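First, one chain by itself in structure tokens, the form predicted on its own.
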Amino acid sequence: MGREEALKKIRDIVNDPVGSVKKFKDNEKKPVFSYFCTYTPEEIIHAAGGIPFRIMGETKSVERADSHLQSYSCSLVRTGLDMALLGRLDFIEGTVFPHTCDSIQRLSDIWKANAKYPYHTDIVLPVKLNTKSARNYLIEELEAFKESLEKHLSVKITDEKLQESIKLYNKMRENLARLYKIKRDAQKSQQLILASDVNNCVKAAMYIPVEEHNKLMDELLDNLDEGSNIDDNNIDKNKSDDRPRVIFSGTLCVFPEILDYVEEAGGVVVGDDMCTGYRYFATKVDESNNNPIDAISDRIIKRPICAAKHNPDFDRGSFLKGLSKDANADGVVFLLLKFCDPHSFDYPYLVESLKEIEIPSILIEAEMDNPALGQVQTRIEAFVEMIRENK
């Protein structure tokens, strides 16, 4: 399998996540457990014999969900609930709701009352993450989650199964980290992979079994590594790449073409701080820890936090500045879902943090069922041009 074939398979998965996971469910005879947030401990679902599947809503008009929700709910909540009410998720065994924002927590109650899947659970994660009591509480919550899956599926989730799942998911995280490095370090004439395809690789990991994703990524990365090592006569090794270098920050990127708008305008996307990006795979589980639940808990505590979490030992502004410096970024695009309160509250502080290192930014707010992509493209083109003129 070559690079283009691997990328096509990944694009097909992302373009039809429901159809893709249904095929794996039918072929492997495994139950599918959906979730909305990357704080979900996928390793536990996998060790129970299930397939974790992230719901990221749909880019379609809402038909039924609005009668159950406030008008200011974000489009992820609205379109995700719509999928359930319209029967588009009838193949799932149930849904896992870790504690994230208030909207997702209230969605859990509505989901349980109206979707009525065989399995439903809430994992009430601690909000403040840097205390000993928070770690002990989180371990208890994950143990309870493991026990509920064991009871529902009539299986035993052994430490051996958890360790094997941890290794597979760590491999997935290593692959994605490798992909990001290749993308960040590539020179202009070595445009080996589009920004949208990098984003698709991350999202595909949330849609299909981890074993299948690892196979696809191994094939893709081997080809990318070969391409990045080619001695191309068109590459001037002594000439610096003068494209404006841009990082994205925010919630989830439902429209990967937004990333490509940067590159079509002559820039390059060199990283991100998003839950459909770097925050998803940034931290691995410690495989040397003989207690896998403890190890999974430690990863949740130590991973880069999102706006819905609080950790006095982790400053999101400093983190974003560090990412920008490491990638030699010239600008940051904040890509937020409209009505996402946690990220909207954090936005002014993050902008001020970037000003400390003189990095400009732009805010793009989008709704999944009404994205106005033409306007988004125009604004991004103007932003890239502004960076170019000031370089």
Contents of the next structure:
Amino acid sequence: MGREEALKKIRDIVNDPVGSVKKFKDNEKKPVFSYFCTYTPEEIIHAAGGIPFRIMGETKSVERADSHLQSYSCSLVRTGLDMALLGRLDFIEGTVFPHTCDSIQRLSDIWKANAKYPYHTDIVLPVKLNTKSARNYLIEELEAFKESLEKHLSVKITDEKLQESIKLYNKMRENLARLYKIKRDAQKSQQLILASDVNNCVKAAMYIPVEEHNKLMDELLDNLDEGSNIDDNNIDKNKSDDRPRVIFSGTLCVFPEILDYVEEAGGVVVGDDMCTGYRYFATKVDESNNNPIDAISDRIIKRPICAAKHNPDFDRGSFLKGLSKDANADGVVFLLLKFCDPHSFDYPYLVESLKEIEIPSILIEAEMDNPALGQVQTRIEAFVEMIRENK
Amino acid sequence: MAVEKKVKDPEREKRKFQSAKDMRELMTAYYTEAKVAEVDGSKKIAWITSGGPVEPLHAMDVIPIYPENHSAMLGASKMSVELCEVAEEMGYSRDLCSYFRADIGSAVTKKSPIPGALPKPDFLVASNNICGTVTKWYEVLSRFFEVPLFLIDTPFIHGEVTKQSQRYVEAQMEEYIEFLEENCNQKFDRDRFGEVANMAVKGVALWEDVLATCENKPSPMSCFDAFFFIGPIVTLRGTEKCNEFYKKLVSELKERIENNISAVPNEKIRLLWDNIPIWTRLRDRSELFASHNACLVADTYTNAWARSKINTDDPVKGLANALHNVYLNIDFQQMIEEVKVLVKRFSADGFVIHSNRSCKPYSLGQFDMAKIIQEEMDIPTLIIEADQTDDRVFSEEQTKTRVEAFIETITDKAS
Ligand code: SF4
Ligand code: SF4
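Please could you give me the other form, the form predicted together with its partner chain, since above is the form predicted on its own?
Full complex below, order starting with the chain above.
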């Protein structure tokens, strides 16, 4: 399988997540557990013999969810519920709701009352991540989740199984980290991979069994490594790369085309702090810890935090500044889903933080059922032009 | 369509509450003390969320300040929109809770009905038992004032309280006490705290008595009055002053019942209200309903303050429990059960739901709730789209038309 073929497979998965996971479900005879937020401990679902599947809503207008949810809830919540109400998710065993924000919290109630799947659970994660009591609670909550899956599926989730799952997921994280590095360090002449394809690789990991993803990524990365010569001195260092370098920050990116707008305008996407991006795979689970639940909790605490969490020891402003410096970025695009409270709260502070290192930014608020992509493209073009002149 | 007539009530004077004056004095004294403390440093000042543990602050002689209450004041005095706009210029989305936007706008500009705005905090206490918004709001305040923040993280209750979440909240109460000791340079006096907790329990019971008088037909006060009188149970809970005030209010209400003074002169329709009031339109709403002989006799908002009781056998644990179980921290299946009880207790003929753009934890789920209440309790429901303090999202005409149609449905049903 060549690079193009691997990329095409990944694109197909992202274009039809439901169809793709259904195929795996039918072939492997495994129950699918859907979830909304990347704080879901996928390893536990995997070790229970299930396939974790992230619901990212759909980019189309809402048909049924509007009679359950007000128009001022985010489009992830509205289009996600719509999928359930339209029967698009009838193949799933159930849904796992880790505590994220006020909207997801109530969505869980509404979901439970209206979309009747055999399994429904809430993992009420702590919001606070910096204290010992929060850590203890997190561990107990994950244990409870494990038990609830065991009971529902009549299986035993042994430590050995969990450790195997952790290895597979760590492999997936390593792969994606390598892909990000390749993308970040590639020279203009190399044109290795489009930003949207990088994004597709991350999302595909949330849609299909991890084993399959690892296979596809191995293929892709071998191919890319060949062409990238990242650590090789052969790169023509003189050939200056004058492309404006852009980082994304925000919620989830459901429109990969938005990333490509940057590159079509002559820029390059060199990293992100998004939950369909870096936040998803950053930080591995410690394989040397022989208490796997403890190790998984540790990752949840240590990974770069989402705006919906509270950790006085982790400053999102400093983190974004660090990312920008490491990637040598010239500008940041904030991509938020409209009506997303946690991220909207952080936005002004993040802009301030970036100003300290003189990095300009723009804000794009998108709604999945009403994206106005034309306008977005125009704004991104103008932004790339602006940072090119600043360079 | 009929033009709304401002019904001139000949007995208006008679209906005025004696206690309103007392309450204004009480609240003025409270804010004055805080403003003095800000200047002379005689007492520490803490900003705290409405669902937060205020009793330990009183036990430590710290003055608690409630930005939410202040934002409601900003709404009632029609200053909120201007201040929300200040926040929006700072980059805060117009979709964020308007309490927050008005508050940060006031902190920055010092504009407020209180001269010089709220006194600056020495530290901050937030509990996310009401929403995730306050976590973020207080992070913003912590950076703005450069003061420490203590967050009490109260896991949401889907179904039942779990052992682990109970342990977690209890552990945080002890951490909270340590935080207070550090920030006040003073040992926490557990006996004193026990007394405050007892006082708070009595205060909550008195508040319950206040609200219970509205079971009477006709109701001696409406929930618009309750929205006004809620101030002390939120801000001064655990103090003697708070309890004194409510004792008087209860007797005044009982007197009204004896003398047959009702909130709405000719009460024919009794309604239940859901969600935070529309502070900017309190008066108009009250008159609109009254003009149809309808009285809003109870609401989920003020009743929420009557349900959190501390078990004083072990007040620290008791407080943890009370915090954990507040109305906005339970799933909507449980909320619906509570609404049903209110419908019965207060003999409501209809259910008015404020779909409040600012408050997602309160509002999402209301559509399902409306349907279930309508079906199972057999009463009409009305959903009003508005906002607690951002008047820009309010449509006067539309609301009026819908209220009128709703009243008609109830009237038809009765006849
Ligand atoms: S996008 Fe924001 S509001 Fe929507 S579910 Fe995620 S955190 Fe919540
Ligand atoms: S109005 Fe709602 S969102 Fe705003 S602070 Fe209060 S509980 Fe939180």
